[in-house]
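Just the one chain here, the form predicted on its own, laid out as structure tokens.
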Amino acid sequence: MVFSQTYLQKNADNLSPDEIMRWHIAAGVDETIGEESQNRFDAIQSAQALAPAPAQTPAPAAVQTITQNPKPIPDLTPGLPQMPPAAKANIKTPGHDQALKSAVKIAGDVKTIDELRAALEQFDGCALKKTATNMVFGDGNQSAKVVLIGDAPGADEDRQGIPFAGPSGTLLDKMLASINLSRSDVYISNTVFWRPPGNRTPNAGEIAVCQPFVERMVELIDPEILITVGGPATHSLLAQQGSVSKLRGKWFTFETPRMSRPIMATAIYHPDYLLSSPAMKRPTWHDLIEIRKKIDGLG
């Protein structure tokens, strides 16, 4: 990230290392790379220029024929079925299964939301925790009739430690207010509890290892309505495929083995998406009206 150094240059002698670090965080810097930029392409080209040229040995006729008519090489990775590149990105890392089993056990043992928060603070099974500034657990009424689960914390949430902060949170607050709700009336959280580096979308492994805690959260709050906010939350919690544009406006059910009854669930666009696509605010308004009708029907 490029930013002005004027402030630091003028005040460096009077600032402690901690104050300098805090200033960088406030400026949005989230990675330490180096004091000077590097052109990686030049480094690669230099290395290639220094490398000795391979010996030119005539290839057998059969090899020459194959080279002239190349065919795709099948994926013969031992132990893995053939799969598209996108699916390979979600292959579980070593220790993932153990972390998932631990998450299920820990989440199942807690009895209150506060215990769940404390358990997550001690849980080290999600790699996102190592790069995040703060855990982003939840916000709102622990006895709410409505629970909203978003995708993942962003930079603002990471700094403040609460879900849906910054411009996204401001818009969500306005969306709730439009149907006479506030944060004190609902409970808000995310599919993962730590910010993915660079605000990327959390991968399948990260979502899976956090999901036992998310499900336990919903079980403990025991709401009447679950609202998934954005694609990752909708896909993981409602087990529905397809874009939010195809799933919004429909009603599903959410249930876990520990729940005494299924609860109503629906999906809406994420505020971040609405900020970049204002035209989608109109259909979202209709979705919010339908949610309000469901709430009023609860009595």
Ligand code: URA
Contents of the next structure:
Amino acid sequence: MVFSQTYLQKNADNLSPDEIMRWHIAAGVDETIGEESQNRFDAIQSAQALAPAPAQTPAPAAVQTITQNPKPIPDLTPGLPQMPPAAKANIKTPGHDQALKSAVKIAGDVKTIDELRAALEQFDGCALKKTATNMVFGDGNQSAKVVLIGDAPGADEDRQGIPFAGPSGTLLDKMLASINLSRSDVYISNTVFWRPPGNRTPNAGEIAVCQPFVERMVELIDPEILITVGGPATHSLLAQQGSVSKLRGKWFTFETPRMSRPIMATAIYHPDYLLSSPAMKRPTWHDLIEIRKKIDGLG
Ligand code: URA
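The form predicted in complex with the named molecule is what I want next, because the block you gave corresponds to the form predicted on its own; please supply it.
Now the complete complex, all chains and molecules, led by this one.
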């Protein structure tokens, strides 16, 4: 049985814990993270109330810079797939274009990975931040020759603030170990930095607004090889359409206007997919061997 919210509000005192729990499950709650319930929107409102009033100009600094700039902000995201107009309309939240411009400007201004993390912590242009517990920035070696980008943090990552911290991360670590790599040899992040509610796939708008930060991360780490892990990262960063089954095993190039040269890029199956389709581990093993050969060829 599923109860409407209105019914629940009127009758909550008469419902059993089991009925209340079933209502929560039907509403999309998939885990409990504390003894006391928290209204995170209250926390945001309290923070806003405590924030010092803006001196004269109400706009945040980055937005202000953009409105003062008479020239269009250069498009630093050439790899963005062209979305059909209908899809674009569906994912555009109010302020999406401004958030995207701010993201390009803010990400372009930072000079180190630590600055990038700090800038993202202040960035409110991605709606996923409102429902996430922690930001999941990245993990590994900031001077790595290999960067891996997955799709989105899940529940374990949201709790710990570390990418690939759950079962798919355990498999990813084994995949890396099979070609003699560990997390300290690579850098790992995702197309978005906050968990999408209910572990859904991040939508095109969420990916687009985080992409300037992901690209800046790759620019700052300056690796030789970019590995996209699963469909969303492959489509957004490599600007390729189609399934990973068609794209894996091929080599592409990745370059942004700020990079001194194109770097090698390839796509692999997502470990989540391998956990549910173990037969695909065999082709993935071949892909990993090819990646190892490219690393060895770097000298
Ligand atoms: N899946 C991903 O794509 N990224 C994570 O960080 C965890 C699971």
